[in-house]
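Just the one chain here, laid out as structure tokens, in the form predicted on its own.
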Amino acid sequence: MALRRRSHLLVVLTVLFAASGAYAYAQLAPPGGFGGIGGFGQLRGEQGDPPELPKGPFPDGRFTSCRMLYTSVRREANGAGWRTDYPWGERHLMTRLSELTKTQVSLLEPEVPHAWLVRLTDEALFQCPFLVASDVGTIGLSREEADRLHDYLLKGGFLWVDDFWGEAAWNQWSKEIAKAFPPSEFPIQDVPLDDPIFHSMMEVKRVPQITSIRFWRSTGGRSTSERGAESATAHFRGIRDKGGRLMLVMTHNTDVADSWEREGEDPEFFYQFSPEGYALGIDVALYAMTH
């Protein structure tokens, strides 16, 4: 499958960033079924792409992204469990990161970055400099998985969870992540906009609320809150290690990865969401590399 990119998008991103001053459920089975709640089913991305499963050491030392493969234990409307936004969300982010910075990213083939799929119990986890997960309001973590995530992050790893909406999803996620990071010792905190993570390269001045392209189309572009008043405010929260490093960040009530995954599908969607989505994504990736 060819990478969904167009050269004019890079030009538009550059112009928009410069002009704005930005430069300084249980997993739902599709028809036919994948297997039940709690199972991984067929390992396919949201749009049917085959997964990249590491079979040994990663092929080079370049920056790369890994997607967390987890078990869902509940359903969320419009979600697709671990496969949400995989693999083109992270592939497009890695592409733009390589174009807008000097970062060398690891490639599956010319112009297509790797997007590794890893379980928390895989040895490959500790090769991942940048771990992402979506629809985590459906996640269930075993004791072993929680312990592995705890060790990975405290040893210098980084996790960004995205695209989960509303209070039920937040409650599920916060309950499960507490297995790895008890809130009495590692509290979840809102990250203020003057934090260095928002100024790694771009100047991010707000947490954008980005909806999925499907929801955006269904409302005629009139709404970005997928759960109505309940999810009206987008949040950027995090957990820090004892040295103050953000090791886990959470974008709640927003679908940042859809602004990457769907960048070339609709010009209006792109103009409304992708510049802010990429500004935030590049800042977070650069922070993960340097902290």
Given for the second form:
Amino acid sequence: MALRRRSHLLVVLTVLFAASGAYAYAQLAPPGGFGGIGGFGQLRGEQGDPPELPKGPFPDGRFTSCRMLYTSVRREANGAGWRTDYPWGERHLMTRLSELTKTQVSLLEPEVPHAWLVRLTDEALFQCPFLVASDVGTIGLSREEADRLHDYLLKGGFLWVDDFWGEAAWNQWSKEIAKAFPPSEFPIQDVPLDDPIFHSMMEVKRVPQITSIRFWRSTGGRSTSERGAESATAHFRGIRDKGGRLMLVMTHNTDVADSWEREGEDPEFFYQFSPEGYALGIDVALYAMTH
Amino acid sequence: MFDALFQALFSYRPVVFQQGEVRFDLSTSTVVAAAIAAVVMAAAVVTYRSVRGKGTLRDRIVLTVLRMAALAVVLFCLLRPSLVVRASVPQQNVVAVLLDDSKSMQIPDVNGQPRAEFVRQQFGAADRPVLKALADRFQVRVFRFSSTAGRVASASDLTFDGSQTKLSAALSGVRDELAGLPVSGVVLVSDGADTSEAALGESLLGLKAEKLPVFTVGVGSAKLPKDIQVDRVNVPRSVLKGSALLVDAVITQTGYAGQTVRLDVEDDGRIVGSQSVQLPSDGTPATVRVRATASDAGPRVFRFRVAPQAGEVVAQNNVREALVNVRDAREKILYYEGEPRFEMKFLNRAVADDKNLQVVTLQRTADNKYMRLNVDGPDELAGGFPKTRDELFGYSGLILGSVEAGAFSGDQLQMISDFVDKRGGGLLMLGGARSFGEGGYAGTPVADALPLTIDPRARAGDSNRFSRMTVAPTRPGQTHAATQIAPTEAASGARWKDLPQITVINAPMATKPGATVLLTGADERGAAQTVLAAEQYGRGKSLAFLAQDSWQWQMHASIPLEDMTHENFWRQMLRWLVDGVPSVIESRTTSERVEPGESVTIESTVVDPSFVEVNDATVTAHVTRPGGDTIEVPMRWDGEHDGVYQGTFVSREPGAYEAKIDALQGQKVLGEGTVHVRAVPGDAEYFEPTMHEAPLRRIAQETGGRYYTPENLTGLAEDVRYAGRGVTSVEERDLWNMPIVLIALVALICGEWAYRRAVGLP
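Having seen the form predicted on its own, can you show the form predicted together with the partner chain?
Shown next: the complete complex, the earlier chain at its head.
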């Protein structure tokens, strides 16, 4: 009996080990190779949704969002690499954008906006002047990817990176982005609250610290800092072009996209985070389209 | 040659016959003689009729006619014909010799010698042939003329550096000068190249009324063997700094057909544009479109120059100058975008570095919510789209993005139309889901102002179309200022071919008559659609640009980071949109160039902020002379045209004159305007440098004089003598002793004899 119990435990442990190993591999594997919770050989969103990979020019000229598909070179707790908050984070943002503003968004099907997934090396990147990325504390940029991102942003593209917490994640991100934008020429700056980006349409009076719904639930809603004291303050930082326009914004120590992605899962979570999350999201999207 | 032969045969010059009256001496003896001759003629006829059988009828007729003709000549002599003419009494009359003292007389086309040399040779001193011949018969008064006429002691006083030739003014001046004197005639020596705009007719009327004949002498060649001339250049008087000037130049030539030359544009000695052209056949004008950049602000003299070619007779006409006021102004364009979209962002980015364009953007983000960009102050557009004409007409250009007609009131729609029609602004409508027919503009005043016809059946919200299009310029678009996206025309044409596709969601529309299609698009199935069209509407102009995502020309993966195509496209198009848009005070002068000392008339049109003409303004021109001193020239309403004021000042020293015009209505300042004019000796003398025979012939013909060339000039003095003007005496000249009479008589007699011999008659 004890032997059977031990062998059952061994099977469970083996399965758990294999599963965690596959998960870790998927995080670190190069994009396009193995990846995604949905299984080997397929890219999947955070909740298992199939990705939208552009197979040519976009179908219409309406506003759309692209998710950066990158390679993770390290792991962050509660992170899911490029797929974090994809695709429903941006889909919900697009939906609210079309409802609250005059923006016409590109739809996959009625009431479901497109959420394209692009690599920095894809030509499709340049059709999409609004690019988002999450969990960028795990990102690793090749030389080619850094160059492409450099050109993309200086040509007029816009990138918003979100949901990376703590010093290690920040250091990883700032190290990698320096490959595309050397700090001596393009320093990362805190964006003050009187910057136009916070007043595009909504009045954003603070940078909200939004936690993932899992962390929020795990703490019973008592804490919003996923790394404790290390991530106590949410940051809104950016890199500006030579004309002073923000072309890359970073929401550090906060998971703004979760306030969109998880808007319908818990009314309490919604009321606590989504209004501020959408206000910031809409302002940033409008800024990206107008500046 | 003709004159000499005529005089040898007829003893006198043709003018004597023209002016004289033929008379016969009908005395008893001449009547008797004539009767005898008639009898002899009758006898001759009878004699020939009786000679039957000796020759044919034709022979008899020929011989009879010859005999009759010979007898008729004899009879003519027996009647003692004479010519009664009025000839000037020697030294009792004045002859004015009017010598062209302009620069064109330096052109060396009289047997390789300058035209001036001929004048010196014939009129340079008292002993010179023509002048001596005149002086022997008349009191000669020598005048010089170019822009004005004046008396000189002799031709040796001429300098041949007059910058204008005003034939009409010269003739009128001399007529006035000699008023009251017995004048036999005027001798006008010129190349006929009149540079004035005054018509000859008026001065000729005066001469004809006084029956004062003008004897004209044409000096120079009617055709230069080798010459290139920059005929004309069409240059705007004012342009925005940094704009590309597209100038049409016309080049004519003789002797260089098929040769390729280069037309350079110089700004203060720097070559700022260049275009090669292959010269067509002699006399055929070649039109060249050359592109230059106006990079320095202020009044600039642009020189359009073809380098002198080997063997060219006149090099001075290879250059044309034009004064252009390069304005370092910042033209304000209002851009109203009805929905957040990337097109607005990239349009703004494209022109952000253009210091001469300010695109004030009103971005509607939600219903009644706006984002304002590039405004001058917190109040600008605070209430959304302008609701008054004063506010809207403060802009030079207006861009309507994807914003539906329903976003405007009826008055605002009319105001937008008036913005183009009456204010003279530039309107650009962009493609989008809420523009054109899809935006519900059919039947609105705005639709009237657009270059494309919106289908009246189109309704707001109809936007099911989506076309991906490759864009190419049309033939007019290849050379149009709005579509120049690269430094040269050739590079621009090549660049269009490489640009990525854009998308259009508006239905195709017909082009209005008078509109010009500049860009067309072709979709994957080859269906074509207008992408960019332009039209002049009232005082202003409008553009329709149907692409909804021209930002592809900036962002597309195939476009390098450093590529400036997208920036160039929008800068060029918006600069064209506001180019020439009138301001509150629009000022001009008749010409950008006057002779030093000539008067300058400034004309200004003054309107109020609603662009309604104002007739009760106090308008003053503050004229700064080349030396730096300023004079104030009051300008007055001309009394005929609403809002038009005029003021005149006299240019003193050579150089550039700047006139700043301001207008006050009561205490309210309406606005300011500037106009520039140069006082410099003109170069018109070297253009059309050939000798112009037609006006000289016309002057001679209409006044009863005669036209001469250097070859037939010897009889000039004699001709003037018989002009019949001034103090004259009647002279009777026998005609019977003319050599032609004897020659005719001998020829007839010999002819009769020879014919008889030929047909075998005794």
